[in-house]
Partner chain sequence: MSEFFSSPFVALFPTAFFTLALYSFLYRDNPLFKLAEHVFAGLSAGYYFGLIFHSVIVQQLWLPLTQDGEWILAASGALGLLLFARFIPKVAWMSRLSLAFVIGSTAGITFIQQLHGLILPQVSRTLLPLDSVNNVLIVVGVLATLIYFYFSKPHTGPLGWVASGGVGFIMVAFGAHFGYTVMARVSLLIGRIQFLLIDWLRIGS
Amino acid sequence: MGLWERLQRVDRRVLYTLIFLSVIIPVLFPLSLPTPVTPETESFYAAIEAIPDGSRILFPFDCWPSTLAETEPMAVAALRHCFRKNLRVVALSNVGMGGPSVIERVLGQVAGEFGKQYGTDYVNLGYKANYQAVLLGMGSKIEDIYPTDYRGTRLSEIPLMREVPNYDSLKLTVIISDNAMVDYWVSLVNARFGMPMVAAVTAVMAPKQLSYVQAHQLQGLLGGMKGAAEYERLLDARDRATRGMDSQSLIHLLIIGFIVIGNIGHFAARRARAAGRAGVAA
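In the form predicted alone, present the structure of this sequence as a single chain.
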């Protein structure tokens, strides 16, 4: 049996082991492979960078727990940029199951890295049903929609919320989403109240949201794990998304290698068999 035939008969467990190692090695030992930054990610970064330090922003986390592998790295990277600029964050979620508790955890984690205090530097308003009424109602008076925050404290007792009666007090909306809520934020809040906004969405959603960027209704866009890795590069704070993209890149290279070797082996073996049959006939 020749080399190419042996390669075609490699035990599949060997291939699975190679794929497993391609996943786990970059997680344990980051490779920091090159990640070109797209113009949409640069625009997202520039939109936050352009806000005066200390400004207030809205941070809707409209995601289901099932997409956290993509959405959480984007939320963490965006929050790190916001807290680095001392922006004050008003978070909420239009996803009732898991959204408020996840953003409570993520906000607390990133705020802790920068020594930020709940109530003065950031607030989690939690969830209210009927998102269309919520989005429109907050344009008049947020306290009418959210009498209390996620922790049950009245908004009138929270220093940050006493400065935020409605959208007019907020400089930017940073949407993290895995569903159609981006459409409602754009059509109801951007179009009606003129609120500037950027969005970070799952990779499968990104092509559709590009139309909002081209129409200047979104000032920037992050798309999935790659978008988060690009943002980490801009922040010079490589973390979970960069390691995730290292794994993806390594697996893609490995699979391409398997395909190339398999095809070369197939044609080389077929050629050898044809040459053997020709020798016997002669």
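Please read these numbers as outputs of a predicted model, since none were measured by experiment. Residue numbers count along the first chain shown, from 1. Only the largest set of C-alpha atoms that superpose within 1.5 Å between the two forms is called the rigid core. What changes on going to the form predicted in complex with its partner chain:
Rigid-body analysis of C-alpha superpositions between the two forms gives a rotation of the smaller part of 27 degrees.
Hand over the structure of the form predicted in complex with its partner chain; the form predicted alone is what we had up.
Keep in mind that what follows is only the chain, not its partners or any molecules around it.
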């Protein structure tokens, strides 16, 4: 097998090892590579910044624990921005499997950083089945959908929830999502109740959600770990996403390099074969 064929048939274990090293090295020795901020992230930041301090916002955490590597840094960055402005957060989840307990951990951790109190500054409503009915029902009366919060306290006994009967008393929805729930928030709640929204979604979803930003159905968008890193930069609070982007950039360079090498190998081998056939014919 010639050099060009070998370049097209690199053992996948070699690739795994190189990718593994590309992740580990920046974690151990940060490179601090630049991460420019995109207009969508700036719009997300501006939407939260534009709300009067102390306002109430809705914070749906519609994601599975399996995508926390992307969604948690975005949620943490957005919550830090919200609590920095003393916004009061009503969190809920339309993903039953782990959603509410992740809210409890992430929201509790960031609220703790800012000395916020459960019940007055933030609430975790938990999960209810049938997202379409939940989203539409909360437009009339949240208490009908969520008689109690995640901890089992009646909503009428929670000071923050006494001020929030339905969507009318909320200024913004900050959606954290790794699935089609963004479509439902946009098409049911934004379209019907006129609730302003921003979304932080996994990178896989970002290209599709950009059409909502283009159509002004979403006011801003964070896309995956890169979106989280950009937001950390805007907040001047560098954290895990910023560090993760070093590994991300190295791996992308590696993948680009292998795609280029593979293509060079492919075309060179084809030329060599064509030259060989011409030689035989002569």
